[in-house]
Each structure stands twice: as structure tokens, then as C-alpha cells.
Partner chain sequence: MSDPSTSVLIALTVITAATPLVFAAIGELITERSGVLNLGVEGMMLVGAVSSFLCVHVYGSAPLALLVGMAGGMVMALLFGFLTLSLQASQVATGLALTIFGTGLSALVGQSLIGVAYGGLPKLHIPVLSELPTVGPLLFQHDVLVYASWLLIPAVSIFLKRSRAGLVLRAVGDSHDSAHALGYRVIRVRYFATLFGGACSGLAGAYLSMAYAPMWVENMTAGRGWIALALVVFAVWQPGWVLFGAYLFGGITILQLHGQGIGINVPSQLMSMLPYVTTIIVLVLISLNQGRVRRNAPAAIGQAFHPTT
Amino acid sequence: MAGSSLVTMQNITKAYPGVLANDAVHFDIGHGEIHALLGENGAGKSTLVKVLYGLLQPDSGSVTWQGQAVKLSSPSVARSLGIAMVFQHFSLFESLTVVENIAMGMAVPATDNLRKRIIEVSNRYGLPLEPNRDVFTLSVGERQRIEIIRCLLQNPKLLIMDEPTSVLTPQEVQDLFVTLKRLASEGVSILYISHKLDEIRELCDAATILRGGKNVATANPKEESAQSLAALMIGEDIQPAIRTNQVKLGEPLLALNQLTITSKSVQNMSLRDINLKVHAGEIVGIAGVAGNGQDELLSAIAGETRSSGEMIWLKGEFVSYWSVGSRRQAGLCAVPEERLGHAAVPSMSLSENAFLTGFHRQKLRTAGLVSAGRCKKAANAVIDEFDVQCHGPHSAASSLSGGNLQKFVVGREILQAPDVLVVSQPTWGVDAGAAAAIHKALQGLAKNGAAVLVISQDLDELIAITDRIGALCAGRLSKLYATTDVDAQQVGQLMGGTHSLEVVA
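Can you show how this chain looks by itself in the form predicted alone?
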């Protein structure tokens, strides 16, 4: 049903101090069209979408909506026209019910009529929701349904979706695609932003590619390969990481023995009887839908949460009572999922953030005092090695795009040459070129004898780079399998709670 233009953005230009985010960008979406917006980190996608949703005002350019010039001065103006957006990070109150969250988002009372409409619309589009359920009891996929249903209740003409599948199982992704295709068949236009290029090829009718803030190409994704789309985004061919067969694994460098941690909060997941060994020279992957214990597992291994008993072993030593710093000095580095506030301090410079974790393993102090020169050198090494787009080591962490900050925090830990690296969501929000670079760096660590544990919701990533794979569900770890023996659908079953699979060797 894709047809004439629903919205046209012409010559959109938006500059920040020292950065031209959008440079005379032209963008057009047809009625009933599923249109992808592609580009590497820092290409200008987020800025363009914020202009379209009224969160930012362009320095110049115009927007035409259904043939009429409009000024998108705020999100409320955009919503009044029929523009709705599902953000990558949900804005839900976990202590409230589904209907209460939707009512707050729509600024209407949580009435019985609203409950009936939620049930009707959610069932119609195959996204069933129980209005009276507390949000903290829902899976991440169910929480995403709340955001989508809230948008659909407003009868949108354009639905913007930012990285919508980053926290979903393969089965949930297919369910979402069915819903989006039905919406498009009913005339709703969809702007789809994702770094998962195989999804773009399966779902989208057209794609606009940005590079350096400019239009560089348009394409029909169904006529492209994932590699050709990535080349359009980056400007050169990308060689993805390829799993190599390990000759012989070394000794276990990280071991968990019946690791059990009982959470005192209903919003955190307890870990139960987790057994795991990661050997020198291998990459082990742990899949799972967010909220099933991934953060708690990394926290326990890194030492942020202490365990009792002889549950955690590092290089043959019992370390359950060791501090984070002691574990780092002994060779264990970690990258948490949350970039700002956990992996990096927003207001601090990259040099200062390099010191925060690096001083345990790098000589960043002189006579007990912080060496600004050494910290700058360490930050510059990460910036150069991982192509972090910034204004140098004095840039505040908060000034970087999400993808570039991710490259910095992952690179910061890798360049400390740990014996054990635990990393959560290593390529979340980064472009195809950066993801390939990070994957190769992780493989390089393993090749040099490190033990690498990757916790990720991206099954394509795990299947591409790991030697063994399992899944966390409700705080329990499934059996681990050789990655060559399973496919994404089988790992999806493990993510859904299946503890073991029938695998033919």
C-alpha cells in the first residue's frame, strides 16, 4: 500500500558546537511504507528523528506533512499530527499497572473504557496485554508491547521505532514483524531504525542511508545483502568476524560453583545454582532476554555484589570475598551494560574515565598522584584503536553518541589486556563496522589466551563469535552447547526457559 509521500523533510540542517549533525538532509516516507533509516554511529540518525518527533528544532530546512508545511515545535505537536515513537529505552513505572502506565503516557484517566480498548487493540494486533498486571512482573517483550499499544491507541499515521528488537527473542521478533506488516497493510507508515541489517532486509520496503550527516544513498533492502548495506553505511566493505576453531583450550580461568545470590528487591533477579567454567582461549556466550539475571551475574563476577561460600574462582583462586579492585588487579575486567553512570561517569572526561578502571592494571599514577599525561595517553590509545569519534581525550563522556561511548568503554577494558573479560552487550547500539572491530578485538583476546565471557541479547553476535553458548532465564543458566551445534531458534528456546536441547552431535 506504499504510495505518495506522507512526510517529506527537505534540506534539514542541525549543528551542535563543533559538529554538523545533519547537513541538508532530505528524507521522504510514503503512505503504508516501512522505511529504514541507516547509518554508522554519529551519522545523524538520532538528530534527524528528534527533529521529526519535535524534540529538536532544525537550524534550517522544512517539513511537509501530507502535502502541508508544518512546524514540529514539540512532541505534542508531532503526536497531534499522528506521529508516534517507540523509544529504545522504555519509559515505564514498574510499580504501576499496564493501564496506569498507558493512561499516564496519554494523559487520560485509567478508566474501564481504557482497559477495554487496551484489550481490544492488543488482541487485534497480536500483542496481548493484561491491563491490570504490574509492570515489574512483565518480560521485556511484554513491556515493549505497552509502548507500542500506547502509540496504537492514538491512531498514528507514522510510527517511529528505535532499535525495537534489541531486547527480544527470535520468536518475539517474528511476532513483532507480523504486527508491523499488518499496520503497514492498513496504511500506517513505519520508520524503522536498527543496526540489524538482516532484519532490515526482511522487513523494510526502502532505506535511506546517512553518512557524516549527509544523504549518501537510498536502497531497496530486499535487493541488497547485509554486507552491501553495511558498505553503503560505512563507505567501504566490512569483513565480519569469523569464528575460528580452537586447537586446544587452556585451564579454566573463571569458574562459578553453584553461584546463588538471593535478591532483596522485587526488581532484581535472584541467581540460582549457576555452574560455569570459561577456559583460557575461548569465548563463552550467555544469551537471555533482559531482566533474567544478566546484570546480577556480571555484578557478582566483577565483585560489585559479594557472594558467600566458595562460589567464584579466578585463575584457581577463591575470590568470592575479594573487592572489585582486587579482582581487577588479579586480571578480571568487566564491561557493564549501562554505559552512562555505570561504565562511565557522564560529566568526567575520557581521560578521567580511563583512570577510573585502568589504574588497577595500568601505571596511571606517579608517586601516588594521578598522572594527567598518562591518563591522556591511555584515553588516546582507546580513541585511536577503536576509532572513537570525539574531540579528544578531554571530551566529556556525555558528549559522545551512544555507539561511540560504547566503543570507548569496551576498548578501555580490552586494552588493559585482562586474563578474564566479562562484557555485557558489547555492541549494543554500535554500527556494523564498529561491531566487527569489537568482535575481532574480543577474538584477539581469546587467541592470546584470555577467557572471554560475553553476555548479550544479540543472538547473531553470539553465534558469530562464541565457542560455547547457553542462556539465562529467571536467574538459572541452561546447559552450555558448542555454538556450531545449535542455531538461533534453539538458543531462543533456551532463552524462553528450556534448560536443555536435543542436539545431534
The other form holds:
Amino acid sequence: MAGSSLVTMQNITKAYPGVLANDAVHFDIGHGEIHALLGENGAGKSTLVKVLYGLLQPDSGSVTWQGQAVKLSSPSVARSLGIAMVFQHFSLFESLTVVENIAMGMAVPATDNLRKRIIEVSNRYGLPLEPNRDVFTLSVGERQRIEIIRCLLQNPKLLIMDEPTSVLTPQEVQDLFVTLKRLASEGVSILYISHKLDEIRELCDAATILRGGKNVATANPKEESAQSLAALMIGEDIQPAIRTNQVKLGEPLLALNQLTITSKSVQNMSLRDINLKVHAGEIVGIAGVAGNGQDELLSAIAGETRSSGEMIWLKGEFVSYWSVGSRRQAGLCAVPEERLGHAAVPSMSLSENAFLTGFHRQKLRTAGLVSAGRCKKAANAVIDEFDVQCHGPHSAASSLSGGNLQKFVVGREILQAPDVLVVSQPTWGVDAGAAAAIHKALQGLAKNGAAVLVISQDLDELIAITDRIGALCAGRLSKLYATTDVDAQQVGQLMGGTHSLEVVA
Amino acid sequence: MSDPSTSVLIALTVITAATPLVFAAIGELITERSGVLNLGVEGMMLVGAVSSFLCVHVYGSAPLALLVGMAGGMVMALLFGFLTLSLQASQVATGLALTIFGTGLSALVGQSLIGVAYGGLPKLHIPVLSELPTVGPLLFQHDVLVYASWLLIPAVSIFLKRSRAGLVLRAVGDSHDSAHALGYRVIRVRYFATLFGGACSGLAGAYLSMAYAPMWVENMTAGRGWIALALVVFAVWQPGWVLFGAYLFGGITILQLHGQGIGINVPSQLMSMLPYVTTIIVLVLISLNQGRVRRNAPAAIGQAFHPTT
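What about the form predicted together with its partner chain, after the form predicted alone?
Whole complex next, starting from this chain.
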């Protein structure tokens, strides 16, 4: 492949204090090739990609672009060569419009001419987008389209995509793959980073696998199974979560009765007539595309938004007017989607964060004062139980990688032994091993008699672990079905706004 | 030329009261739009006022004095920028310190200037237009800074909305991490914005000592820097509303003085409160519009930027 290489990275080494993020990594991608970069959280994928995009300077190593040695000293140098990148955490400006955002990434003025080109590209690749909308009014899927169109407008030779499908519906994923395959057939090389091994097997021509900052293998994903790829990534076989068959249902612990919350602002979805019962011992899944009321539903159940009347019942008592704290005390814990800034305070240590949600249910105070020792113990318990990679309970939440912090915030609630647990996007941006651990913990919790509600955009996850499943669309909840009775396509219909399926097998 | 009527004379004093607010607020608006909160406006204004007055006293050149006033404000802004942008000190604490420092420094430098007389900036009469009745004296017989303040508003407005540099400035103020990820020089943009704010504050101070008073009095800004800061927030970071707010505030200040003068039977303390209360109420009503706030408020304001990743 050496002759046809678009870019070759050799012996890339990058060290951070205490960590060797990339240790003599090789990477090579050919013209028109869709190449996967695989690895657990912290395996060095982001570092390698940042080097390639000019955001980081490697300590040593070289990059060859179309046979020429190049120095990628900044993203603009990378862009001028024809490297474009769609970030996992979008680098968008919420207060600007779509066209202004695109102009920012391209060093061109936000003119009518640019508007026309945006509409042209969005039609050509099936990515509908209105150039004059303010970004803060857009859904996550729409925001991703901005990033993709921004890249496509630069006629890139290499498109880097970091976890592009984690926020999309199955239909949107299929549409994206059509777009990507079309780009590849036009000669664009695509570097594709994902945790979803099935997607990689469907889409990619080659895969480079990193573990602990080192190359461990280069494989053809079409010839590998998801199992064997995962084994390469983690270095051992993982046991995926397996649904325990038909649990015995207990009492309904959480009940929503015609839950209706009218939103006062354009950014929030209103919730309409949501009826739902979650019983002891079961996991109920709620699918849906981001921005269809997931955040609002979670905050209504958790108590961040108060509802009226007798809309929310917890263990037979109606709690609509209760505060978050009283609900926690009564046994209802929640993990919101946004890890940094919502589930955890970024600048506070893990033990302080353990206190913040734990003090209602765990004895973390002595004589009314925060007990540093007990908080540390509680944080250590989460770190040990959920294998959180960190420097200890004193590390700031913001110093953890996304996956490790996710394990921490989910584990923190599970160890409080709640009767009802509501969790949103439990494994977003988490590697396969950690995801399996979180899934098993959720199942264990349900098995011990808790009612678990999982709100997620990852359909595979919901189908793998839930007992019943439904979908949110435009603030309404579809009928719920036994997960074994429906397939991904049918749940996709529910996500698209179908209230109930006509035929259920 | 006909003698201007009383109402025109009142309107003229409104303009002179509003002009320093327009300068200081528009400078701070640009600074804040880049994500920097500089609470040192009052201090920068005082240094601008004393340095321009000192210059005109020594060299006698008004244009040079205005430039020196701007430079004085910029030196203070540079100090602020070095501490908060390069050394990443807290913007709030540094801004407060800058005001205290500027107050003391200007008093020290200005000791010898107390009681010195200056004739004020010359009025520039626009040919033909200034001869018009009423409109002429109202709009076309001012000093250069008043015209400049009027031109500054549309210029800043167009800069923010239409120019590429303005787009980058807004983007840096919205999310410095995203701007950095796209390869923009966040710190450099913020330095420029902070320096522009300093220049405008210096000019606002120069207007006070060279046109409004015109003389040097210790602490002569009398809280105008703080009013300017409030105007920016309540005007939701939009230049047009800053102009509106400055003239509303200036207008009510003058009107209540005249009201007190003709003996309206209301305690004078209540009358003195009027400009503050009215301006705040009106601008709070403006800022109730959620969409407007989301579009214009710099989300990253006051946050230190660490270019690590």
C-alpha cells in the first residue's frame, strides 16, 4: 500500500506528564480508503488524531503526506493540505448562525455565496440544513451536519470523523454511511473513529488498533468478528451483557401519570401526556433522537423541574412537588447525560463529587459537617467497584477521561442502592469493556429489586439490556413493548414518531 | 444664526452627558464580546482623562492630547491583559484592582493640574448643515469626539455583524475552546479587544477633562465607568441599545437636574435616583428577550483560557 498512501505517520510519540499517550505509533491510510482507528478510552486515539490535525505537536515522529514530509504545525496547515475533521464534541459556537459557524471553520466570509454552497452540498449529500438558523436552536444531529458540511465545503482529501454516530438514529446512521461511502468512491479518504464494532465492520476497509498508546494490530474489519476486534482492543475477551430472561416483576416503583410539562423557552421540548410505569426488577428503555425531550424527562423525574398535580409517583406516593434531595432520600437517584457540569462539578475532586449526590442516602457527615474521610471512602468504593482509572479520590472530575468519569457518575448512584434509578446515555463515549461493566451493574441493580429507567440514543444498548422499550419523539412517549418482541427497525419507527406499531410479532 | 431655544440647550447638555458613556460602553462591549470582563473601566477613564489633560497643558495640542488619552487607557488595558490573559489572574479581581490603581495614579499625576484652565475642544461647525434652524445647533455644531461617538456605533455594529474579524471576535467570546480547536489565536484576539476597550475608555476620560468639564478634578469620572459597564449588560451587548441606554441615562440625568432647578416638589435624592432606576428598568425589559440574550451574550465571559489541548 506504500505507493498509494495518502498519509503515513511514523514513530509518533507524545508524552504527557505521567502518561505516554502515543508510543512510536504507525498509521497509514490510502486514497479513497475508509480506515477505522480503534481502541479503548485512553488508548491514544485522540492524541494521534490531534497530531494529524495539527492540534498537538508530537515529541518525535514524522508525517508524510502524498510522499512529501510535512510538518503539521497548526490546524490551518492541516486544512490547507486537505485534512478536515468532524469532532466528537462539536467545536460549534452556539450564539452564531449555521453559516457563520461554517465561515469560522473555513476562513471565508459569511456571504450569500457561502449560503448557496451550503445548500448545494446539503442537497447533494442528503444533509438537510437551514443556513440562517441559530445553532442554539438545533438538535445534536443537525449540529453534526454543520460540522460535516463545513468539512465537505473544503473539498478535503482526508476526512477525520471522531465517534460520528453516537448521537444518531439508526436511519441517520445509514444515511451517513451512504454519504461516507459516496465520498470514498470519489477518492476521499476517511479516518473513522468509533466504539461501535458492527459499524466498523460494515463501513471500513481497514482498521488500526491501539492499546495503551501502542499499535497492537492492523486488521481488515470485514474479516473479523465484533468479538475478535474487541479482544484486540482490550487484550482480553469481554463478556457482553446478556439479558437475564423474564424477571419476576414486582410493584411499580416509579409511575408517570399524564406527565405534561410546557416548556417556556425555545431550546426545551415540552413533554406531553407521558404515561409510564417502571416495576421493581425491570429495566425500561427509552429510545429517541437527541432533543426530543430526553433531558426534560430526566429533569422532571429527578426533580430538577417540578411538575404539578399527581403526575409523578414514587413507591405509591406522589412526589411531583418534591425537591431533588427529598426524592433522593426516598430512593430515586438520577444520572443526567452531561457528565461534566451536570452530573459532576468539573473542578471538584471525586470525593467531593461523591458527597454532592451521596449525602442524602449515605452517612457522609459527622455532626452535620462534611466528613472528608467518609467521602473519600465512598469515592474509593466507586473507583474500586467500577475500575475508574484516576489518581485517586482527590483527582478533579475534569481530569478524568470521558469514559472513566462516566463510570464514576453511574457507579456513584448505583452504590447508593437506589430503589429507582434513572440514567441518561449511560455509556456515551465509553469503550466496550467499560460499557459492558456499566450494563452489568445496571442489570445487577434491577435483579436486586430496583426499577431502572435507561434513556439512551444507543439502540443496540437498549435492545441488549432492557426488558421493555419505547421511544420519545417530540415530547411524546410511544407505547412500550417487550424488548424481545421488537427489532431495531421497529424501534426506529417509534423514534420517528409512530405511536404504536401495527403488527407486533 | 438664530439663538438656540432652551429645549435645544437642554438637548445639547444631554449629548455632552451621554458621549463619555457611549465611548466607555462601546469599548467595554467589544472587550466583553471577546469573552473578557474588564471591570477597570473607571480606572482607565481616569488615567485617560489626566494624561490627555496633562498633554494639552504641556504641549497645547488637542489632537495630540486625545491620542495620549487613548494611549493612557491602552496602557492600563495592556496591564490588565498581561495579568489576566498572559498570567491568567482572575478578571474580576484584576479589574477592580485596576480601578483602584487608576484612581490613585490619576490623582497623583494630576496634583499639579488642579485649578489649571483649558478652553475646551473647539466646536466643528459642519458647513451649510450647521446653519439649519434647530437641527443645526443640535446635530452639526459639536466637537470632534461627539461626531466620533456617533460614527463609532454603526461602525462597531457593522464590524460585529458583517466583518470576518467581528465574527472571530464573537466566536472567541462564545467558546474559546472551539475557536482554539479551529486554529484561532484566542489570546491574541482578546488582547486586541481589551486594548480597544482601553482606548475607548481613555477617550471617554479625555472627553470629560477636555470637553465636558473642561479641567482636571480628582476622581472626575464620578462612577461613569460603572454606569458604562451596566449599560453593556443591560443593552445585551448590542451597540444600538448601548447608544439608546447612554442617551436615556444622560437625558434623565439632565432633565432631573432641570426639574430640581425649577423646584418640582420631590426630594432631590429621589430625583437623583431617577436616571439609574429608569435606565435599569428599560434595559431589563429589553434583555427579557431570551433569543436576543442567547444570540448576543458572550458565553465565555470572564473565563480564563488555558490553551492546553
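Residue numbers count along the first chain shown, from 1. All values reported here derive from a predicted model rather than from experimental measurement. By rigid core we mean the largest C-alpha set that fits within 1.5 Å across both forms.
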* So, does Gly105 move by 2 Å or more at the CA between these two forms, with the core held fixed? -> yes
* Core superposition between these two forms, C-alpha change of Arg201 at least 2 Å -> no
* After a core superposition, would you say Ala226 shifts its C-alpha by at least 2 Å between these two forms? -> no
